[in-house]
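Next comes just one chain, in structure tokens: the form predicted on its own.
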Amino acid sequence: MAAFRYSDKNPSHPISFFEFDAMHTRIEVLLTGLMQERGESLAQEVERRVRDMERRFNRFDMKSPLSVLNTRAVADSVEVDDELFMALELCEVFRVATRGYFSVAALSGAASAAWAQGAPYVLDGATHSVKYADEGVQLDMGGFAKGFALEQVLTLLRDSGAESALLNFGNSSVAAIGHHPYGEWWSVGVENQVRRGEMACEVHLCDSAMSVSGRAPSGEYHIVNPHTGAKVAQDEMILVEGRSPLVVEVLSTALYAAPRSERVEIVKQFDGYAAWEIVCSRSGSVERKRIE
């Protein structure tokens, strides 16, 4: 269950928050001008909804409807429900736009040389169903499916009536909703990950979302170039903000996974939409260059 916390100590913008964890990572909520019963009523609908998706999409959970796609897909098409598709098709978009730098596809060996350029699964809309395009292909949707649910629950909120609050998805991904009551912006920090406790660089989100991709915060590398199927060894970060929490999700991951020469065209094909390198040193100076 989430936790949650209220206070109206300040009348006129009573605070919500709550937080849980899902999808690997620490999910926290803060809404304001609510009353407590509506602001826990939605902290429970937010929970029931990302844990919904997260059984979609974990692969391991054999009764999953992707690891049942994993299973069985090579072999023959498989129909699957509409959200699924549905997914599976804005993937597939975004894998041509980024030029395969962002990619559900687990591919190994052969299969990632002979795919990497091409479509790794076909999707039949008259049916909803999939077929797999060799037997090297397996579906890991964890790059997608942590901005899917952020954009989600962003949704959702917008639905309920929330007019200001603050997502937080581990800290590098966060959307918000309208502005701080008392500003012009949500500042949002992001933590310099050589200087782990300093920031690197503040954000502000009106209406908007960001998302950063680097190392893990153990400093292990676990972004993966589609088109090698090798890890991604780079110390600087790829921020992107804009509208879409699942865009800049997706964006930051492909940018981040290819080579410098081929970024400025890949930002190209997502409009209003900006990203920048960030390069942290050992010795507290932090270098931001726009990619454009």
Given for the second form:
Amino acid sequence: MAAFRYSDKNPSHPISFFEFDAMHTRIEVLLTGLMQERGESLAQEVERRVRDMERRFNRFDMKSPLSVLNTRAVADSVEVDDELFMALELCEVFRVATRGYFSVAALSGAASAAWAQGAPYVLDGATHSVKYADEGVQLDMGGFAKGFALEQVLTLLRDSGAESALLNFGNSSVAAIGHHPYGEWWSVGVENQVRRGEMACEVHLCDSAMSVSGRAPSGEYHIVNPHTGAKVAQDEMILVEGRSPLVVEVLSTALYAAPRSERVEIVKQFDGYAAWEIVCSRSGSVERKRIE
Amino acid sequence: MNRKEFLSDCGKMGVAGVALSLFPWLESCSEKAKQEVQGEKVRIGIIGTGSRGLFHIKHLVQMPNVEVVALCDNYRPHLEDAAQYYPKAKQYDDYRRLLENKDVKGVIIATPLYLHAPMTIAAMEAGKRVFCEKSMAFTMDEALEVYNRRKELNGVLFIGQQRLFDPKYIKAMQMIHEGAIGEVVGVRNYWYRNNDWRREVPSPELERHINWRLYSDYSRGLMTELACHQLQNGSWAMGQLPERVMGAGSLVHWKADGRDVYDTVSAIFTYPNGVNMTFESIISNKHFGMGEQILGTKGTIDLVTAMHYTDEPAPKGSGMHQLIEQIERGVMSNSVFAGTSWAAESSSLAPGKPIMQNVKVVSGESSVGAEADGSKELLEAFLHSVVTGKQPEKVLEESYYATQFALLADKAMHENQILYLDDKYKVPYVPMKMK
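Next, report the structure of the form predicted in complex with its partner chain; the form predicted on its own has already been given.
Let's see the whole complex now, leading with the same chain.
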């Protein structure tokens, strides 16, 4: 259940804030200018929507549509609902656009490299059915679901009339509706990976989103290179900014996994998105280089 | 932080009274108690001046209000070692002669286990106030006899369960009782070493005299020498006693030297509420060292390292909260919170938080004792009671049951049975978590 907080200490800009844990992370949403009742009702709707997607894309839940696919789509074509079909279409677009450095089949073990280069599944638009390309394919939507959920929540909030909001999905994915009540944008500091608590750089968001990929805060390398099946051991962070929270999420993950030599070509595939390599050193210096 | 500082901190927070009601043995550290014994010289005799006896002596020499006036050991080299610290002390090779010494007000008994009960009873009957090393006795009947005799004589008896006096354990138990880890659902104890547990023997006929821990005629091995220290953790944390125990023991590795006590033991103690407390000890592998953990529905407290781990995600003081304050104040500034993926801190990932500052962690590797393990505080409390004649509440019962359950587990292992503590061994037990 989302923890909801309402503040009208500043009567010109009352704040609705809610947070809850889902998708293995913490989700925080700040909305300004709404009445308390509306804020509370949106909090419930947002949480319900996120939890619904969490269930759908959870490969460890044997009843989830994704699990059903992982179990049955090796042998047969499996019909799926519109949302999952659309998600798989998008994943395939992203796989191609990122040269295979984003792949929902990245955790298919020894076979994952093959599914970075070629489609891991075949989609039939007429029947909305899916069939896996090989018995080794196993899909994991972990790198996709958070951005997808953020995209859906943004749409829900915009459709509900929200004009000023900031959404934080586990610090690595942040999206804004409109701007800060006292500025032309929402200003978000990216934390220095080496000197915790210090700011490595600042990002201005206005009807846009950003995503950061890199080592986990614990120091662990956790992003897998689909072409090798191995975890990527890079110490730099990748920051991507642009319109869609889903695209920035996918693109930052792919760029982190990709070798430097391929990053520029990958970014070129995504119009309206900017990406940076950020290197933090122990001395406190921060090197921020645009990938272009 | 030592025990006095702990009590002082409780005083600053206005909860010293609560602390004293929860942990009455802290009384000896209160201002009132200090005034009570001010200027008093405590005259002590030591029975058993081997390694553990010497360990206590090294603490005693730091205490100006103590005078060791008598030393006793029937092994001359040990007696001579101790005499270097107290050359004026009278020396004995028979503890009964020491007990006749009227100058001796209190005795510290640090002898092999099979001697604990007869020596403790003799000392109490001689009017001495007694500190005896753990375990309390070699058999369950003897433990009961010691307990009852103390009551009849209204004597003072401390058993060497030093964790009860260790500030980090006291603080941890206080947190547990206040609900810091939710409902207690498990207690884990283990003690691993990798050595033969032997002491050097100058002459073969002294083998059993010196290496008494290795022979079942004198000791119950790992259960009485190690487990006994840890078995109070469950009752202290939950305020109840185990209902039954099962276990398995074997001589796995050190079997070529003639010993007949187990070098590998595992025991499970089940409480009336279904919670299990485990104890495991192996002395041919030391990787995991010594560990004592209280597991709750909301988190874990590691007693040895004095660390608190939470099972619930810890909010990372998100910049979003700063943002709210800024808007409330009508200003705009950036908030640092974006970065690589946040993950819920779980017990396996989170580094944990120390429950108090300046904690010295004890490895459990030493067979003698370690600094900052509560031994010094226990000794101070005993010396206080030697002067006042007051037996602290509840402590003896905890020690008594730690011994009984160590012995019961050893019996369960030998008989390959699940055993319940016989009613005849049950003495009144007041949980330390309640006044």
